[in-house]
Each structure stands twice: as structure tokens, then as C-alpha cells.
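Here you get one chain, nothing else, as C-alpha cells; it is the form predicted alone.
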Amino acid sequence: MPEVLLHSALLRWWAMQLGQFFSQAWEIGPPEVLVRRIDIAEIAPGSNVDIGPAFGAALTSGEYETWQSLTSSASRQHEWLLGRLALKDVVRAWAGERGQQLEPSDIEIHIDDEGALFARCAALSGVGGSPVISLSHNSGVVVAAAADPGSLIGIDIEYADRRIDVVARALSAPEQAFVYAEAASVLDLLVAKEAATKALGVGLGGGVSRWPVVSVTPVPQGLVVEVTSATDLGLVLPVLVLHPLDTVLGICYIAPEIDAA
């Protein structure tokens, strides 16, 4: 992973920009899902300076303490911070569409007991609460997604050249048939499984074979891969798998249930 570290002056630059977003909007996937991305190489190309404490302005006091406690490596701090910035941005963008203008520190990102991310923001109580969120990253890009409360949303991104030998050996016979027929690649199936598990807030956890793919359907944008849940019997999760540039992107979205009454 390239060591691209951030300078405190960058935060001051960010604060002066229109909308004060650190990330970029990414118009991709279902229209009900907001996606934003941070291209790591574009943050500070060639820079080798430390992450400045001014980035704490984007964090709540609890988040700042967590960030500062990540002392194992600068890269771990860097990864954690970029994820929080992307998630706060996508929540703020979602709120902005509903007439709520928020600062990054108005939003606090938490992790539940299963490892699922969720946002808390008191200011959003008047619009039905905070959106559901999901996060993924690799060595070059961070992506965050948000959708209406009550939705299921999961996002996953991988470079197209990721090694998948171990994953290939874990595929079921029907899944291998999809690959042999060139309906989908091994990486397509892996990304779909990862996105589906994130939508349920549980994570794959190495259990590739526990989340079987039951269908692959080509669509104009890419593929719809249906994944059977290992935790909710009978639930099949549709994942839109796309191939932007040199990556494979999976977005699992299920709309909130509407009470007919």
C-alpha cells in the first residue's frame, strides 16, 4: 500500500471548498443509493508528511480519541480517518438532499456488536433519522454509500487484478459453472458476496461458501448477482456488480419495507 499521508493544510483547503466535502460524488449504481469516493492518489500526490491534528475538526471527541489510540501504524490511522471522512460526507450529502446542512462533527460513526457501521446525528431526527451506511476501500480508493433508513445497503470494491486463487477453490459447483460459462468472474462473485453480507451487517468473515450465488443476470450497466443469505433463511440479496475503470464494484440495495396500513 502506498504511504500517502495527509497534511493539516489540506483540511484547511477542504474547509474553504464549496460544500466542504472531502470526497467526490460518484453517480453510479441504483438512484436510491448515494455513493461518494476518495481517490487516495489525488489527495496529496507524492506527499510524505504526517497526518495533521487539524483533521480532528472533522471528528467528534469520541472519534478523535479513537483515532489517536490507533498507534500501531500511521497507515492504520490514515485508513481509519479516510473511512470516517467518506462516511460523514455521504451522510451529509444525504442530509443536504433533505434540506439539512451538517458539519462533519455533527455526525458520529459507530460500529455495532456484529461489526456493522451506523451513523448517529441528532439533527436528522426530523427527517426520519440517519441513513444506513456502508464502506469499502482498497489501496487506491475509499467508497462510502448511504440510503434511506430501513434500507439494506452494502458496498464492496476491489481492484480487478486482485488474486483470487483461494476464493476460486471455495466456490460451489453451480458458482464454478457461472465462471466457466463466463457469466461472471470469480472476483465478481466474491465482491457480490461481500456486498451482500455488508448489507446485512455481518461481514463475510471468510465464509465464502456459506453465501451461495444462485443467479447471474446481465444488465446494461453490468451484472445482477443474487446471493442467498447465510443468516436469514430464504432471503436472496440482489447485488449490482459494475466494472468502473480497473475495479470491480458491488452494490447491494434493498428498499425499506413500506407499511401498507
Ligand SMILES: CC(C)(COP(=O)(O)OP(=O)(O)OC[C@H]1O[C@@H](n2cnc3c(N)ncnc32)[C@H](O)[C@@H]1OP(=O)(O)O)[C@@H](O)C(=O)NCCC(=O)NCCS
Given for the second form:
Amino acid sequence: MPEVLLHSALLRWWAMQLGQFFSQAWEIGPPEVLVRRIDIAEIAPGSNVDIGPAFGAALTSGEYETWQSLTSSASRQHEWLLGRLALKDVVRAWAGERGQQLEPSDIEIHIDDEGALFARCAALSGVGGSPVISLSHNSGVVVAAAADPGSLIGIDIEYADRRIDVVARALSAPEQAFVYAEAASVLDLLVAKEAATKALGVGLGGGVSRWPVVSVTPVPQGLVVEVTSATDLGLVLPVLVLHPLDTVLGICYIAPEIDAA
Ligand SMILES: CC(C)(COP(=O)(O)OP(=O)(O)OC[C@H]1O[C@@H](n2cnc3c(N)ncnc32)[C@H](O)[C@@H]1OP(=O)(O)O)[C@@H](O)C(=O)NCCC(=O)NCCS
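Having gone through the form predicted alone, I am curious about the other one (the form predicted in complex with this ligand); can you provide its structure?
Below is the entire complex, every chain and molecule, led by the chain shown above.
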């Protein structure tokens, strides 16, 4: 079914029931990675529109309970829900490419003890299991990514004008040299670190300096920033850093290891 971009939250909900998507496909980054985005202004003009009740139907009962338990703020509930909708869409799109048509509630999104996301979907056992997934949001956009089981994927998006003085002060001398030489901005380095640590499923944990950048290489689309771990310098995580419109987007993708046996 061709994808149709719908501009109202309710229409999009009905579209989801008809096998279409709440989010838009975003052809960006490595071809092995599926990316979808939700532009919040498009679905909730003027913001703060309550999209909750309609979209609750896309959640499994466990997800619905989690969503209801997010009592810290309405905006956090909203953000969390949009994240789940984007993740379910990207899993559905990945499954669709393998001939599986899924409903949002066929997929359950979980987090492990470190906060890493993973999807469970019984219907995908016949195609090698659920894809690996990652999520990022800022005040205007939600992005979700998926790639084949066994790979590593981490995505991060920030507005290009985000204030990051604290991060600038935490950079190491080699990292400051990349910035000084205008090879990368401070935000490029932060986005790369966040995408890399999400791919590992650990998150930054507040420790920008624990994830040193070891190289910055210009490529036609943007930059490849290599991130390592202060506790395991043998680990190198490449992150493609792009600059679409007013954002900085990082995608860390590592292909599944091929079993030589
Ligand atoms: C994961 C992390 C990198 C989040 O980054 P962020 O830019 O704050 O937020 P994003 O919107 O990009 O990502 C949030 C999503 O990452 C995912 N996430 C959280 N922990 C994760 C982990 N350990 N592994 C993979 N993904 C994770 C979640 O899906 C989360 O969204 P949700 O809570 O709605 O499900 C976080 O670990 C972190 O360390 N944040 C702190 C920010 C910080 O220290 N900044 C530097 C100083 S200014």
C-alpha cells in the first residue's frame, strides 16, 4: 500500500490501523539502517494536543501500563508515546520489507536494565527475529532506527543550536583539537558519542569523557566520527554524523559479525 502522509493525529491513527504509518520514512544514513521520523509540529500544530487516547490502542497492555505510570509530566508521557509509535513503525517497515504485515500492537518495545531498547514480536521468529532498534527525540522531532538482528544501531538527533557549554569544557585535548581545526563541532562530537553509546546499549551515563573521539573523517554526506571507550581502547564505534536542516544527526551502525564456521 503506498505510504500517505497524513496531517492529523486522528487520521494517522486510522491509517495505522489500515497498515500505514504514523511516521515518515527518512532515507538517510547507511542503506542497512531503516530510519523513520515524526515531526511533532505536523501532528500537533501548536503543540500540547492530547494524542493519548487514540494512540493507546497501538500499545500492548504492558506498554499501556508503563505509559500510564509515567506521571512525572504530560510532556514526558507524550514524548514516550511518540517514541513507541516511531519504534513500532520502524519495526513494521523492516518487517514489511520481509513480507510480514504487522499491526503496532503485534510488537512490544522493552528496555533492559541499562536502558537499552529491544523489540519483541513473535511473528518475526520466521525471519530471524526482531530487528535491533534505537530512538532519539528532541522538542520537534522523534527519530527511530532499525537494522538486522545481530547488528548494533544507535541514533541521536539534536538541534544544531543546542547550548553545550558543559560538553565543550569536558572535551579532551585531542577532541578540542578536532574542534579547533574545524574538523567537527562540539555538537558533532556529542551526537557521535551519544549514538555510539546507544549502539552499545549503555548510554553516556553522564560521562562524556569516558567515550573519547579518536578520529574525524569527512565523507561526501557529512563526517565519520570514531568513538572509543576509555576502558576499552580496542573498541572503535564509527558514527556517521549528518547535518539535515537545523539538526545534527548521528547514526552508529555495525554490521552483524559473520560466523566463519
Ligand atoms: C541514552 C542517552 C545518551 C540519551 O541521550 P539524550 O540525548 O539525552 O536523549 P535522546 O532523546 O537522544 O535518547 C533518549 C532515548 O534513548 C534511549 N535510551 C536510553 N538509554 C539507553 C541505553 N542505555 N541504550 C540505548 N538506548 C537508550 C531511550 O529510548 C530514550 O528514550 P525513551 O526514554 O523515551 O525511551 C543517555 O544515556 C544520556 O546519557 N543522556 C545524558 C545526556 C548527557 O549526559 N549529556 C551530556 C552533558 S550535557
